[in-house]
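Single chain ahead, written as structure tokens, the form predicted alone.
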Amino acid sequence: MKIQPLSPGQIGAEISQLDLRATTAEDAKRIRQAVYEHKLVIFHGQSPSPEEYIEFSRKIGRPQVYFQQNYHHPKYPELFVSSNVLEDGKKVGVSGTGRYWHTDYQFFQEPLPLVMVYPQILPKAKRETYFIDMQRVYEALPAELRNLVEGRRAIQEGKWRYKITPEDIDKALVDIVAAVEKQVPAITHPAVIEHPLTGRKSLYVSSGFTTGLEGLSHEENRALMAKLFAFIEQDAHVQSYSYQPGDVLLWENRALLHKASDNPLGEPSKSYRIGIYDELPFYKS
């Protein structure tokens, strides 16, 4: 197995000379270390079956089962399916997922440390994931913004990203939102987190899920979030990855925000995502 960092200044490393289906315990240890060091690792030329893909995830950590069943693969609940492709005439998974800046499960008390994506069908136009290194963003924060986020807790809410299901038909929007809020109530995490192994600090907010900081008024939060997100999401901080057939990507949610690209209307697209717990605390207390 060979680990090759990408160009200087870029997030990530490529891992070659490895078939994911034949990963050993020692390989898995090195892969985890590479993820913590490089934040993103890329495997090319892979072709695991769903069972083999899940088995590889178990070697890296503990695969998650997403809390909403409509995202599940019908046979393999560990697979979060992002798809606009009908299978036997039936809808499987959810289309158009993650097209906003976020880190997965940020609105839960136990966020997802690692995420892995394995495209099954790529559109003819490019399919991309965009990344922002929040450790670098934290280190580059202007003093004015850093002073406002240090020592505060950020409010995370998942309800605004809920996707309507057939069961929601004939329900009022206010009732749908209330039901989602009951299932996933707003929670807080530190706005700045410290990595449990490396000790590096990350800014842990996103325009997808973060609605404000505790202790500030609505007006103060509205102004601060606008400034924070404008700084975070500037083009200079964004790195894109364009998928090729056989690619598998594995990245660390502690350090990276990500966002899926739009899909051209009418072009088929399908991918399998697995969230993985690495049995470390998400951040130092």
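Positions refer to the first chain, counted from 1. The term rigid core refers to the most C-alpha atoms you can superpose between the two forms while keeping them within 1.5 Å. Residues that one form lacks are left out of the comparison. As the structure is a prediction and not an experimental result, all values here were calculated from the model. First, how it differs from the form predicted in complex with ligand AKG.
Taking the rigid core as fixed, one finds a CA shift for residue 265 of 2 Å or more between the two forms. In sequence order, there is only one run of at least 3 consecutive residues whose Cα atoms each shift by 2 Å or more between the two forms, relative to the superposed core, and it is 264-266.
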Contents of the next structure:
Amino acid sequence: MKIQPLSPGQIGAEISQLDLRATTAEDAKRIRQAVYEHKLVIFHGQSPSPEEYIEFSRKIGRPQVYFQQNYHHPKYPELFVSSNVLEDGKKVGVSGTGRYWHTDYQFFQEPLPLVMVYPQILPKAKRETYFIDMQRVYEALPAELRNLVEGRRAIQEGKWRYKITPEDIDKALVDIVAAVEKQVPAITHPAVIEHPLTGRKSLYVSSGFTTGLEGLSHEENRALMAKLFAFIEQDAHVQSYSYQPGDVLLWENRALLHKASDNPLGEPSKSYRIGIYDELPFYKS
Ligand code: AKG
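Instead of the form predicted alone shown above, give the structure for the form predicted in complex with ligand AKG, please.
Everything in the complex follows now, all chains and molecules, and the chain you saw is the first one.
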């Protein structure tokens, strides 16, 4: 197995000379270390079956079963399916997931440390994931913004990203929002988190889920979030990855924000994602 960092200044490393299906315990340990070091690892030319893909995730950590069943693969609940392709005439998973800046499960007390994406059908136009390194963003934060976030807790809300399901038909929006709020009430995490192994600090907010900082007024939060997200999401911070058939990406949610590309022509697109717990605390407390 060979680990080759991408060019200097870029997030990530390519891992070659490894068939994911034949990963040993020693390989898995090196892969985890590479993820903590490079934040993103890329495998090319892979072809695991769903079972083999899940088996690989078990070697890395503990695969998660997503809290909403409509995202599950019908046979393999560990697979979070992002797809617009009907199978046997039936909808499988959810289409157009993750097209906003976020990090997975940020609105849960136990966020997802690692996430892995393995596209099954690539649209011809483009299939990309965009990344922002929030450790670098933290280090580059202007003093005015850093002073405002340091030592504060950020409010994380999943409800605004809820996707309507067939069961929601005939329900009023107000009732749908109330039910989702009950399932995923707003929570808080430190706005700046420290990595449990490397000790590096990240700014832990996203325009997808973070609605403000605790202790600030609505107006103060509106103004601050607009400034923070404009700083975070500037083009210079964004790195894109364009998938080729057989690619599998594995990255660390403690350090990276991500966002999936649009599918402007509505071409067939399908991916299997697995969330993985690595049994480390998400951040140092
Ligand atoms: C998600 O499912 O949370 C994603 O954003 C995955 C990213 C992708 O599929 O490109």
